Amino acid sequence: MPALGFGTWQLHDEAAADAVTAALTAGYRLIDTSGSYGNVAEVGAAVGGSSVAREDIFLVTKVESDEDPVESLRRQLGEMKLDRVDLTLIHWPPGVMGSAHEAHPADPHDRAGVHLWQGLIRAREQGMTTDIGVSNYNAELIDVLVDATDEVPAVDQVEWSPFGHSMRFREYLRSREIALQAYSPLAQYHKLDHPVLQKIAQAHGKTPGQVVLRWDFQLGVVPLPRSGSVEHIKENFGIFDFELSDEEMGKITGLNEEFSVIADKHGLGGLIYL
């Protein structure tokens, strides 16, 4: 799996089929989409037309708690007019937030999703998806998947940045051997103006956007930035000509203060693996 990848929330038709362009053409091999974000259809065919050839291409996609996982690939699969995916993860653990059509799981015992960790073990058997993980979760509903079915996820894709995250779950998840992804690692630009940040960013002549990309590969965690802007998709991509120092890791690091953007917007009372 590439060590950086692109995210595609809240890009639309036309768009998001350039933004998926501009960032293949900049360096980016992992792709990440749903099929609640409205643009598989684009994504699938920015990805099928690229030069770039498609087994270079690290493409994930997601299922929603009230989907049957198998026909939710099939179905997103044929709008991309592709053959597989090569990562599709549960999108939110049922019951949480899960998708628009449903608040609550439809086995109230079932908090974990073993229904749905079984449907993607299922697609993945019949070839549609090469890996498959989860999003959103936590330890304990991890552990529930694992106990159930004796399958590790191979990523839990979780909202993480320097101002809201955990070293602990990423320990933990260190410990299944399971990769974290991190969404809106840039904290949606809300904070990028902390002196901190400006300060590192400054002492090696990058934006701090890049600074706190960098913080994230140097932790082993794969940030999926997103961006409309080709100038901010290039930007995103320049962080592997620098290094942050021990000291500069462990400032960035100080910053945490378990914000969360997506909480804020949803009234989930904050980072939901917590």
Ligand SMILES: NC(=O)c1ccc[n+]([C@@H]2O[C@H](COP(=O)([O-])OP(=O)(O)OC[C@H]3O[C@@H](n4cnc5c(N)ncnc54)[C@H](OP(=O)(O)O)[C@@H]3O)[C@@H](O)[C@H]2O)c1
Given for the second form:
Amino acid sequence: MPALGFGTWQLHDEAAADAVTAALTAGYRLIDTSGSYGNVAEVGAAVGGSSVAREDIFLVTKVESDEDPVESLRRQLGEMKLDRVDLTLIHWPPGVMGSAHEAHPADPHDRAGVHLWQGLIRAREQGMTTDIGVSNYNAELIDVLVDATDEVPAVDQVEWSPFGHSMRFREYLRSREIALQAYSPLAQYHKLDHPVLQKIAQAHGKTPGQVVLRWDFQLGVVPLPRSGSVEHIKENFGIFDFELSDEEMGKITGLNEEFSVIADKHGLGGLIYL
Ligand SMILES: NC(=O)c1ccc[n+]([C@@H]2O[C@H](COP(=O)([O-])OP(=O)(O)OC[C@H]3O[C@@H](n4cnc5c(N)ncnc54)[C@H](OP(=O)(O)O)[C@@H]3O)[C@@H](O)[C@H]2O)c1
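Other form of same protein, the form predicted together with the named molecule, not the form predicted on its own:
Time for the whole complex; same chain goes first.
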């Protein structure tokens, strides 16, 4: 899996296709979308029509907890005009988000979405997705999936930024050999004017956003910054020509205050994997 990805949430129509094309031109090789973003047709067209070979692009999508994973992927692939994606994630565990709004299920198997996981295993067997994983899952829910199916998710995609993360959770994922993808890695640019980030950025002749994405890279976390601006898209890819010292890494990690943009937006009460 590439070390840096491109997020496409809230990018629609031509803007979505143009942003993905700009990202591929800038050098990104991982593109993240979801059946729920309303842009899989445009993202698929940009990936399928790119001068970058399809096998060099790592395309990620997601299915919702109130969907049949096989049906959802079949529909998405039809809209994308592609025959497979590289990774498909369960977007949210059941009962947390999405259109179903079902009460928090009491049974651990239902809470973890074991039926969804089994559906994704079937989708992989049918060749629709090369790999499968989860998003917004905590350790307890992942353990339930693995105990029930013997199948370990390849990835957990969770909210992760200097202002909101958990090194303990990262350790848990490492112990299971699950890759961590970081969504809202720039905290949607809300807090990047923090003096600690500004100072480190200045020392390297970089921007605070580049410093944050480099921090992810040195942690072995795969960030998925999103941007609709070609300048920002290029800027965010410029993280491979400098290195943060251990002291700088520690200072950035020390900014943690368990802040979550997504929890704020959806009333979830904090980082969901804690
Ligand atoms: N699995 C999940 O549940 C989940 C949830 C949320 C997000 N995600 C994924 O993660 C991706 C990223 O998360 P996100 O979109 O919430 O937030 P983000 O990447 O942290 O921030 C995006 C915001 O930052 C701005 N920005 C980006 N680069 C910039 C730069 N260099 N300078 C100034 N502003 C900059 C963008 O504006 P401009 O467009 O103006 O650059 C945009 O408003 C999503 O697109 C999606 O693919 C997944």
